[in-house]
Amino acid sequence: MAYDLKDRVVFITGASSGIGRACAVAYHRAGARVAAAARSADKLETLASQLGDDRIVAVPMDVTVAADRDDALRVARERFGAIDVLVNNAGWASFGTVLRIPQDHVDRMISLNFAAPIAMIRAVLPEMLERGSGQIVNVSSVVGNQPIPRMTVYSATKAALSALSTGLRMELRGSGVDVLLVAPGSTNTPFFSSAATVDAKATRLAQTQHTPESVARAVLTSSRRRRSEVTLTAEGKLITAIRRVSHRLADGIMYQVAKRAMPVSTSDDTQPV
């Protein structure tokens, strides 16, 4: 059965720009009531003003901070009621080898890309189970299926999110709660400009194939059709299929991709943005 989004309460993390913002617009246009969450209050207020009605609320928060999560969810529930759809979209990357990435970058990627989605899921899942209805939408990445050198730690956090989605889907089987995983490829968002550059620049990766709006359409379609897993790019689908046949071949391909798309850099821009 299709999932009717009209008047559903949708909570989206990382909603101030990029894929998260596009998802907020897409769900709102589909008739949902949207709680748009991110650290940038100004950008969220601009989004709410542009959409311009009572079906969207800006909820500033740092998703890695428990008190912020609690406050944002309280505001969303007071405004709209219980959460029907959670979109875990917020994420961050540091480009560099495992050896060179600072520990605080590792900690931040694990916290934002993996631990925070778990915390958000645990915060909204009980009410979904009580109703026997709801959706958890996790925005992963193609590199969660096939890692790429010098994005190894980021790839690992997205692989962990993918594994979480699969295991949670099995745990919730028959509960009425869907667990959806969407894996975009390179997308034209502030992601690359906000990432830290330790010893590599994602030059060709930043020459993107997708717009945030096209990814948001895929998220919305997955939500409506209750599609459990979606990989967006043809290249992403191909490398995932190759990996099922030969890990060595897939690794070799991604090694060559990394040589062309992520050349070694001497930049010392190692501070999280």
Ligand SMILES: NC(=O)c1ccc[n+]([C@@H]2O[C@H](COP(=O)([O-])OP(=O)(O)OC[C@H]3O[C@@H](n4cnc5c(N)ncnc54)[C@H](OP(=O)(O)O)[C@@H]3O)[C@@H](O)[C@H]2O)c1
Given for the second form:
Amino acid sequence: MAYDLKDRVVFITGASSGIGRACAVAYHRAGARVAAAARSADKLETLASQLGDDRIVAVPMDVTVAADRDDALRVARERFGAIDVLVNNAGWASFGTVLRIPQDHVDRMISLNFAAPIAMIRAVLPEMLERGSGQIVNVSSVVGNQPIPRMTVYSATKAALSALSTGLRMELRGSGVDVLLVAPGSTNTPFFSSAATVDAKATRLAQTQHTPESVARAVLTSSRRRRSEVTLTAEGKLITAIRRVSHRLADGIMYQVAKRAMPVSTSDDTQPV
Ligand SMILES: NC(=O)c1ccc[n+]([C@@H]2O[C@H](COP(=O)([O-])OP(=O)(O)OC[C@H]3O[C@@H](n4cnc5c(N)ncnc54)[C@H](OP(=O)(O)O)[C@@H]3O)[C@@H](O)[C@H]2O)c1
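Since the one above is the form predicted on its own, can you give the form predicted together with this ligand too?
Every component of the complex follows; first up is the chain already shown.
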């Protein structure tokens, strides 16, 4: 049975920019009530005033901070009631090899891309289970299906989110709570300019025609159809399919993609910064 989004309460992390912002607009247009969360209060307020009605609330928060999560969820519940749909979208990347990226970037990616989504899920799941209905939407990445060198740690956090989604879906079978894993391919958002890099050339992966609005459309359709997984972009689908047949071939392709997109010499990769 389709999931009707009208009047649902949708909590979206990373809603100040890119895919999260586009998802906030799309869910709002579908008639949902949206709690838009991120650190940039000004951007959230602009979004709320652009949408311009009482079905959107800005909830400034750092999703890695427990007190912020509690406050933001309290504000959303006071305004709209229990959360129906959680979109774990906030994310960040540091480009560079496992050896070269700073440890604090490793910690930040694990905390934001993986630990925070778990904490958010644990905070909203009881109310969903009580009502026998709800959706958890986790925004992973194609590189969570097939890692890419010089984005290995980021890829690993997304692969962890993917495994979390699969296991959680099995744990929740029959409960009425859906788990949707979304794996976007390279998308035209501030993601690449916000990323940290130990190699200034490592941003050419950003060249893409795919828009955050197209990702948001796929999220909305999948949410309505209660799909469990969706991988986006033709290249993303292709590399994911190739990996199922031959991980060696998929690794070879991604090695070449990284070599072209992030042109550093191999000796640089093994030199600590
Ligand atoms: N763009 C791509 O090519 C691509 C491909 C695959 C997957 N993804 C994934 O898609 C998701 C959205 O990325 P995007 O492309 O839309 O990038 P983006 O435009 O840079 O958006 C990232 C969002 O995360 C928020 N954020 C960052 N740190 C936060 C924190 N500590 N607490 C709360 N919010 C935080 C940012 O808002 P504030 O700075 O205001 O906090 C922003 O709204 C990410 O999970 C990313 O890994 C992106």
